[in-house]
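As structure tokens, one chain now follows by itself in the form predicted on its own.
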Amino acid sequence: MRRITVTEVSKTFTLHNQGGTKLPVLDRMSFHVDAGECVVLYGPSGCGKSTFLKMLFGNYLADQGSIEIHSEEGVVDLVRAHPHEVLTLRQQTLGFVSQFLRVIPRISTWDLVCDPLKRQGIDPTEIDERVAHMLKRLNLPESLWHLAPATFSGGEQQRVNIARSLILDYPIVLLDEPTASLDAANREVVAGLIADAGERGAALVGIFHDDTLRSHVADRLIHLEAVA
């Protein structure tokens, strides 16, 4: 089942606080993802992949060109979409996986990963089942559950922000260098973690610098090119 769909698309940002520069990021790019597949974008610094996922969360919009997410109520165009669409597509479709958690400072830890679940109506039990299994396959110690993260090391803060965001079952999972502050043996957890995404039927697109893990999650890999 096909679950996004690229035509052609294209990035410039315009530089307003440097006389109007025109920046090119993306030029005429096409692919498709289907449902249990892991796509891996990669290239230089600056050819446009983080700018590109932040598109298919629709923080960006294409110039041109669209982006199609597939879900169970339809297909919506990212480029054309109402805002209204693009709310609903996070809230039950897209789950995002950034580089940096931002969260609001005092709220712990639990209540961060809980939020999820308790916005989809799911029983209180089951919360607290599926975010005691996701902390503890995480090793993230218990002591840690109930304080807010802020204080946290940065590889602790990464898992929170994992476990946040994987706590659902996203149909589309889009990962920013999820791993770059963990160690090699969480890095091998969260590799555990997409691929139970992707044998559930999730499609995946990721971008991931560490060239073992990258090779070792990608069923396919897309180079970008810096666009002159």
The other form holds:
Amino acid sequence: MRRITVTEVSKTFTLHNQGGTKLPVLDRMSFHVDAGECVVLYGPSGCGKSTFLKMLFGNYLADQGSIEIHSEEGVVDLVRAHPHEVLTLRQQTLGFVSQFLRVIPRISTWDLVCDPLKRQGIDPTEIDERVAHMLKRLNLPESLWHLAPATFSGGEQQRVNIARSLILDYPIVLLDEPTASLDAANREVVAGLIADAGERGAALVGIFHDDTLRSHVADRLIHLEAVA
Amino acid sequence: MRDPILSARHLTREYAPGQGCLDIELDVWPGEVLGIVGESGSGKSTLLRLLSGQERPDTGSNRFFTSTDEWVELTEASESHLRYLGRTEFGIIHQNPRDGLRLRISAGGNIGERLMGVGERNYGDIRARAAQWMQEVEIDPARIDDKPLYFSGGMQQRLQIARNLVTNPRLIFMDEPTGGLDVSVQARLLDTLKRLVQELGIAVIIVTHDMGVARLLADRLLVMKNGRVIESGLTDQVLDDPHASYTQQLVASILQVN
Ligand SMILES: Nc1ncnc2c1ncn2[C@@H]1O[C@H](COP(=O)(O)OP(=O)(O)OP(=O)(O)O)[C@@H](O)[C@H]1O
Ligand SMILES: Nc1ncnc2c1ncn2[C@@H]1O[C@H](COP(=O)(O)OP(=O)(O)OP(=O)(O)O)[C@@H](O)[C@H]1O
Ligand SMILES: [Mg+2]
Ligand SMILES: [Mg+2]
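For comparison with the form predicted on its own, provide the form predicted in complex with its partner chain.
Every component of the complex follows; first up is the chain already shown.
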């Protein structure tokens, strides 16, 4: 079953405050991802991997082409979608694990991870169980659960980020270096979470620095080259 | 997708060439927070006054969908109808709480006054709801008989929020609601606002010059310059992948501060 269809997508940044410099990053890129598949983007630093992933989340806007997201409600082209359609996709269809947690001050780890489940109107006792299970699986000590992650270590913050992004069974999961700040044991846990997501039929698109992890999770590799 | 509750087209109020609001088109949906950012004098407060019916445009239309399922053309509504909508369907939170509160009547009276405006008469009920709303915005209900004149800025702003929300409005207009407050007070106020907006599902239009506030509260963002909307979209898209030269400047200037 098709989940993502990308057709001839291009992206050039125009830096107006640096003399209007144009920075071409992606040139007519096409690919697709099916349910249960894990596609890994790789290529040299600066070639546009994160840019591409952000476009799949509606965070960056493509200049041309189309990015079709297939969901139960039909097909939405992110390049032309209304912001509300993108927000709906993010609530129900698209999960994104960024490289760093954008720390929301004052909100506890527990509340951060609960939030996506609450928005789905899931029963509170089920929420409690799922959140506790996820935080334990990611080896986050219980003493941290009710603290805001602002003071956490990089690896702890990253695990909160992963917990929050994978707590719902999104049909599509986008991962930008999810394990960059994790130790080997926690990297294993994340590899397990990724495998679980694939088994339940999620389409995954990821970027991984770590060669072992990359070859372990990837069904297909897509090589990006620097355009400029 | 549901219908918008507010829909403006070609809304224009030009005080002098390039000053005011020019040819504004926007829609607001139930339950969303729309942020308006832009430099000083770009027309943000003017736009808020036009949208809320506090000021009439030179041209253009601005339609509001009421809780009784009717479209009202606000630009042509009578003053009394606008006042009625202002009491029942809108909330307006001013930058300076002194403009939105009556400082010499009690805190409870400030909240109760709005309830009486929509026909509540039972003193006991009114007082109970006022106390409940003080709690909601984290003001000690024991202060119910105190005059807000002697409240701190942050407390006054909380009281203004309570006063506006007590009548269950469906659309709230806020002009720099956290301006003039120190950072930690601002932070608590924002937490309260975010929680209430999510719990109550009200729509909010908020003007702010603070990109952090915009990122925290707004689902969508409009960027204004010289009276026009020059860029709009999902908040994180506009802030992370800004296209217009001015928006890039705005975003770059906050990165430097951080
Ligand atoms: N918002 C932006 N505005 C302007 N330029 C940007 C923006 N985001 C990315 N770029 C530029 O686009 C190019 C690709 O960046 P990107 O982050 O996608 O690279 P990457 O392949 O993920 O690299 P890395 O492996 O180092 O993370 C870089 O030159 C970067 O500076
Ligand atoms: N009643 C008025 N009469 C004449 N000119 C006005 C009036 N109200 C606003 N203006 C002018 O219209 C322009 C837009 O003003 P407005 O108050 O909407 O700006 P703003 O974007 O809210 O700015 P700030 O961020 O400084 O509050 C300004 O040049 C202002 O001087
Ligand atoms: Mg990257
Ligand atoms: Mg103003």
